[in-house]
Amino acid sequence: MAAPRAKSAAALRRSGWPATLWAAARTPRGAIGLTLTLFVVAVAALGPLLAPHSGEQFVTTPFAPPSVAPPLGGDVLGRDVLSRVLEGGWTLLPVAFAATAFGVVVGAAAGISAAYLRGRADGLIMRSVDVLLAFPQLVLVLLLLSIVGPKLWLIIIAVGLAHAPQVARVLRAATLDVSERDYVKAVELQGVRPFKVMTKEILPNLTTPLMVESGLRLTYSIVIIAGLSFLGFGQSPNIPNWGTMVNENRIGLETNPWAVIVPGLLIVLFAIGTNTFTDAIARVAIGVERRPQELAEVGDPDEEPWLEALV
C-alpha cells in the first residue's frame, strides 16, 4: 500500500492548482470557508433579481421596524432595507475582485522581475515597494481618491496599488527559490530571453503563493472598499452599497438595527469565508509540497483521512 499512496501524493503535486483547490475544498476548514464565500457571492449576484422593490424606492417611514411588507424594515430615508441589501453587493464585490486582480498582477510582475533580474532592477523595484509600504493601505487609497475623486476606475486602481507591495514581497521571496532550481538554469543556458523564462518557467511554479495571496488580498479589498463607502468615498449614496448602508443607518440602531446588522454581517461573512478557504489552500499546498513522505504514510488523497491530516 505504501507505493500507491506515495504515487497518489506525487500525482496531486503534479496536477497543479485545480487539484490543490479541490483538495482544499474537501477539507472541513475549506468547505466552511468556500460555503460562506459562495453564499455572499450568490446574494450579490442574484440579489438584484430577487429584490421586492427598487433600492431607491421609498416604501415606508424612516427606520420603520421589520413588518410583513418590509421584512427588514426601512432605512434612514424609508427605503426597503431588504431590497438595498440584495442590491448592495452587485457593484461592491466585482470592484473588489477587479482591484484584487489588478493588485496581484502588478505585485507579481514586480516581485518576479526583481528576484530574477536582480542587481539595479531589484534595488529600484523593491525601493519603490518600500515607499508604498510606508503608507497604510487605507491612507494610500484615500490620498489617491482625494486628488481625482471617488471614480469607480480609480477605486480599483488605488486599492490594487495598495495591495501590490505586499504581493511583490511574497512573490520575490518565492521567485528567489524557484529561480535557483536546475530546470530554470538549464533553460537559461539555452539562451532563452529573461521574459520568457519568467513567464514560462518561473510563473507556473508560483501558483500556490499566488492563490494564497489572491485570497488574502480579496479579503482586504472588500474591507477597504466597504470602508471607503462608509467614509463617503465610494459610490453615490443613492446606489445601494453595504458599506454606505452601515454608515447612513447607524444613527437608527435603536429603532431598526437590521439596517446595519445585515449588510455588516455579509461583509464579515465574506471576509471570514475567503480567509478560511485561503488558509485551507495554504495548508494543503504546504502538505503536498513539503511533506510528501508524511502524506504517503497517511493515505490516498481520495480518502478523507488524508485530507484530515492536512488540517
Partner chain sequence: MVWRLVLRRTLLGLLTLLVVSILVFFATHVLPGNAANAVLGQSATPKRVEVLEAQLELNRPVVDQYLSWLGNLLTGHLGHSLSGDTLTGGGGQPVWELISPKLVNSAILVFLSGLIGSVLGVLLGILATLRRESWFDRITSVGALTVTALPEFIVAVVLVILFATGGLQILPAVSTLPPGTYAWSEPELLVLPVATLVIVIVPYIFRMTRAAMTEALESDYVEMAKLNGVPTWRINLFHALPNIVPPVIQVIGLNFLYLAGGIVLVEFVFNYPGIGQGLVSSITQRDIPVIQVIVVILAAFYVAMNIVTDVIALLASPRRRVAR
Given for the second form:
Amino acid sequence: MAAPRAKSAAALRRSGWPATLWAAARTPRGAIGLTLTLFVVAVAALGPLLAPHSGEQFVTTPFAPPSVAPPLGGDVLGRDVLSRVLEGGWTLLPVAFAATAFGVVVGAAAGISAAYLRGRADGLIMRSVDVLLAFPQLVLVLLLLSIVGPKLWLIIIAVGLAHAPQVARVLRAATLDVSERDYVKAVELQGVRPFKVMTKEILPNLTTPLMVESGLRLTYSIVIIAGLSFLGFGQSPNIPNWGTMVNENRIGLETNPWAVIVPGLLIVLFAIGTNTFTDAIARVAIGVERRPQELAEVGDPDEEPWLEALV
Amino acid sequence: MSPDPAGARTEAPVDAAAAVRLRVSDLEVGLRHSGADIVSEASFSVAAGEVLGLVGESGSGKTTIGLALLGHARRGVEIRGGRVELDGVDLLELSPSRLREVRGARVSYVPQDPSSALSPARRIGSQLHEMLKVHPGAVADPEQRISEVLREVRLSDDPAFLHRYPHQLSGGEQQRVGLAMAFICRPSLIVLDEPTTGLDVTTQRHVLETIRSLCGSYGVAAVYVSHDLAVVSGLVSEVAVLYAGRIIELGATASVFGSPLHPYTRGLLAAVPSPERAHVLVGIEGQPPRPGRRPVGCSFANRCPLATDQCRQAPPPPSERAGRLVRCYRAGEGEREPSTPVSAIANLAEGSAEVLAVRGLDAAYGDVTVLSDLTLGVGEERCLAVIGESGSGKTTLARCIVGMHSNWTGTISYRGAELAHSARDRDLETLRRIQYVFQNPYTSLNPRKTVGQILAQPLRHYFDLAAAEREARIARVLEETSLGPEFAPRYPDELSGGERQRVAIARALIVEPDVLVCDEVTSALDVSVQAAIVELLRRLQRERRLAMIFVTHNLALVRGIAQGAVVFREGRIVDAGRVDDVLEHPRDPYTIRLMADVPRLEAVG
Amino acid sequence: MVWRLVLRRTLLGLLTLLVVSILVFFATHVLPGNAANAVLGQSATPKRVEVLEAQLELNRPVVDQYLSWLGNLLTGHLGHSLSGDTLTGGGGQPVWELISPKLVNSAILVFLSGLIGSVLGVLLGILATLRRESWFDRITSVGALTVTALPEFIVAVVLVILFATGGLQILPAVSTLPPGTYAWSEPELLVLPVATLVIVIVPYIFRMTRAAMTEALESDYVEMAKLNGVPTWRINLFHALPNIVPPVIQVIGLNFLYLAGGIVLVEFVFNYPGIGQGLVSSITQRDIPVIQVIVVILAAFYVAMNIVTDVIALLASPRRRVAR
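May I ask for the structure of the form predicted together with its partner chain now, the form predicted on its own having been displayed?
Once more the chain from above appears, this time first in line as the rest of the complex follows.
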C-alpha cells in the first residue's frame, strides 16, 4: 500500500533517529544485524560472570583439544579457552565503542564546522584531514602506540583519531548540502549566531549521516582494535582478548582450532552485525529523506510511483 | 473569448476520425504493488497534423499517459489495460523487440528536462547518429538527414556544433536537440512532455513555433502534455483536461477554454492570471486526491461547489455535450462567475513616503557582475513588482535587500537609514522589519520541526514573550494566512505546496514587519494554488499596510497585486513606472518583446 | 584545465607531505622524551645512550635535526637501521638496502590485489545491476555486505585453515622468502596474501559500481534512450557505462590507498617480506629511521594516488573536462 507507507515514512522522518533505528530494526536485514550485535554484546558483558576459570589461570596442557573439563580446550599456554573467550570481549567492545564515539564526535564537529564556517576554517580543517588521511589508519594507530606504549586511553584516542578524518569528510559533504537549504538561510537572515544555526537547524537534519557513520566506524573500530591485538600492540597480552587469541593460538590450529575459531567468529559476528544493521538504517533513511526534495524538484511529480520504486 | 458552440462542434473529435493516427481507448495505468490507479479510462484520438493538449496539475497523471503512449511505464508502475493504437497497430500488444523498433522511429518523445535527458558523456552528433543507427531504414542518407533536421529545429549543422557535449548548450539549444532527435526518423506520433518548462518566454515562443511548424509540415500527430493553459491554448486544436487520473473534459480548445463545462476546468481557467487585465484570481480550495485514495464518486466532488450526493456515490460517466466529452453530472450548470476586475492602483494617494530605497546598486558573484547601477524605491503600503527572466538579477536584488547576498556597492536604505551589507551586521530591529519569503516552499521549512516550532523560532529570537502570548500569536497568524491553529502541530511534509507557502508567509508576518520581500513565491506551485497565494498576499498587504517587493518572472501575475513595476534585463532596469503603464505601453524594446512573447489564454477567444 | 588541476593537487600534496614529515619526525624522534632511551629501553646504560644519541644526532637543536633529516631524505640519504648491530655500537644496515626489496614485494602485492580486485568488483557490480533483483544480485549484495565487515586478518587465517593447514594443504601457510629474492620467483607464495586482499577490497568496489550503475540506469537519459528505441546492450554500453567511470575510478583509488594500510596485517599473517611486515617489526624493535622512511613512503603513495585518481576521473567526465 503506497499511501500508508508514505505516511509512515513521513512520520519517521520527523520523529528523528529513535524512530529510524526502530524502523531499521524491523526490517529483515536490520533484525539480523541487531540480533548478531546484541548477541556478541551479551557474550562480552555477561561472559566475565559466567567464566568457569580465570582467563589467566593455567588449567590444562597447551592446545589441549576440547573435552568435558575445558569444553573448548586449552590455548597456547594451557589456559581455558572458554574462559578467555567469555572474558575477552569485555576488554574489546567498550574500547571499540569509546573509540567510535570519540572519532565520530571529533570528526563530526570538524566536518560540520568546516562546511558551515567555510573560508579559512574549512581550509585548515580539511588540510589537517588530508594530513591524517595520508597515514593508513592502522599505521597511524601503530605509530601512536609505538611512541607512548599500549595504554587503553591511547588506543581509544588513536583509533578515534584514525576515524575522525573519514567522518569529517562525510559530515562536511552532508552539511554543505543542508546549509544551502532555504530553511537554514531563513534563520541566518534573522542574525542568529552560527553556533546556534549549526546545532538547532543543521544538526537535526544530519541524523542519518551521523547514524550511518557511527555504525560504520563501530564496525571498523572493532576490526582495527582486534587487528592491533592480533599484531600484539593491544593491551597486555595476559589479558584475554579475542584479537590476541586469534594470533597467539594460530600456531596450534591443527590440535585445537577452537582456540582460534571461537574468538575469531565472535569478532566476525559483531562486525557483520553492526555493518548489517547500519546498512538497514541507511536503507530506511534514504527512503525517507529523498522524498520531499524530489517532490520539490519535479514539476509534475506523479510522485507515488516514485516512492514505491524506492522500497 | 466568445463561446461558439457551432464552431466547436465542427472541430469535435468525432468528425476528425477519418484521418486518425493515434487512438487511445480505456487506458488504465496503476501502481504495481498497491494496485492504486494513476490513470483510469483514458480515451482520446489524434488526427494527422493535429496537436492534442493534455493539461493537468501536479499528480494528475499527464506524464504517465504521455509515457504510456510509447508503451512505457516507470518503475513500480504498470499499464493495466486499454489500447494505444498507432495507425491501427496496438503498441501495447507488441513484443518488446517490435516495440523497441517502433519507439523513436514511429513514435517519439520530447522530455521535460532536456539537460538530464541527453547523455552527459556523449557528444550531440553521436547521439543523433545513434538514432539513425538503431533505426536503419528510417531515412536514406543519415548525414544529410542530420543536417536537415538540425536546420529545421533552427540549430547549426556545422561539425563544431555536433562535436559539443550537452552541457555546453543553452537550455533552448538542448531542447531543440531533443526536438531534432524526436523528428529525425519522421515519426507518425510525437509526445511532447512540457518541453518548454524552464525556458524563458522568448525561447519558449521560438520553440513552440518550431514545434507548430514541424507538426504541420510532417503531418505528424502530436500530444502536448502541459500544466500551462496559456501555452496550450495557443498551440493545440484539441484539449483534454486531466484531473486525478481521469480526462474530465475533452474537446476543441476554443470551446473548452471559451465555455468550460466541468467545474474543475472553470476553476482552473479562473486561476490563470492575465497580462492584459487585472482581475481577481480565484484559487481552488483543497487538493486533488492521490492515487490509492481516490474516492468512490467523482474525484473532484470534495472541492466542487456544485457537488451533490449523486457525485459522491459513483464517478460520473463520460457524456457528450456540445460536441465535447465531459465527466460531470452537473456539467455546464451553475453560473460561471465573471472575473472580477481589480486595480491595485485605485484608491491610493500618489507619492507615498519611500520606505525602502535602493540607490546605485552594483552587485556581483565573484568577478561576475549581476546588477549594475540599480535605483528603485518602494513607498509606504505600496507593492513594487520586479519583473525579469531567469538570470536577470532580480533574485540577487531581493537577496541584497535582505542581506543574504553581501557583495554589493551603492546604498540600500530603510526609512532613510542605510543598511549594512550582510544580515549579520544589521541590528535586530532592522532585521525584524524587513522579512523575506523564499521561492521554494519545499526547501524553506525545516523538515524536522513542526509548523508551531517553525513559527515560534523567530518570535523567540526577536521578542521576549510569555509562552501563552507566543501561542496566541502563532494561532493568530495561522488564521490570517487561512490555515488555522490546527496546523501548528503538523510537520511540513504533511502539507501541500500551497499550505507550505502559507506557513512560510506566516513565518515572515509573525514578527510584524514593514517590508515584505517575496521572491518568486508562486513559481513552484500549481496555477490553482498560485492564484490563492497571490490573493492572500494582496489581502495581507492591504490589511497589514506592508511595503512589498514582489519578484517574479510571470508578467501576468503582477497586474492585480502591484502598483509599480520595474523590468530587469541582464542586471539593469530597462523599464519602470506604474504597473499599467509598463505593461500596456512598454517603452523598452525588451519589455515590448517580453509582452509580445508571453503566452496568452485569450488568444483562443 | 587538467594541468591546472595536476599543478594544484601536486602543490597541495607536497604541502601535505611536508606536514606529514614534520609530524613523523617529531613523533618518533622528539616527543617521548629521549628516543635513545626509548630504543634501548631497560638495557640503557649511560654509555650506550650516549653512543646512540650521537648516532641519532640527538644533541643538536630540534629544528636543525629535522632540517638535516629532511635534507637527507630528499637527497636519498636514508641513514642506517638501528636494528642488529646497533647494540654493539656498530652501524646497522643502510635503510634503503633494507627497505627496497620489501618495497618491491609490497608493490607487487598491492598492484596485483588491486588489479584483480578492481576487475572482479567492477564486473560483479555491473552484472548484478544488469540482473537487478535476480538471485545473483541478491546473493552478491548480501555477500558483499557481509564480507565488507570481515577483518583482513580473519580472512587470512580462514584462508590458511582452508588451503594450507586444514582442508586442502596445497598452498604455503607462510610466504617467507630467502633474503635477496623477490616475490615473483615463487609465485605460489603470493596466492594467499593476494587472495586475502582481493576478498577484502572486492565488496567495496562491487557496491560502489552497483550503486553508480543503478543510478545511471535510473537516470533520465537512460529512460530517454529506451524511449528512442535504443537496444538494451547499447544503452548499457554507450549510455550507462561511460557515466560510471568517474565514481568507479574514485573508489578503486580509495581501495589502492586502503591496500597500502591493509598490507600491514596481511604481510604479518603470512610473514611476507614487504614494508608492512617491515613496519611492524621496526616498530617492535623501535627502529626509528626505518619507521620514518616507511611512513613517509606510504604518505607519498597516498598523495600520488589521489592525484592520479582525480586526473583520471576528470578526464572521464566531459562535464568537468570541457568548459561550457
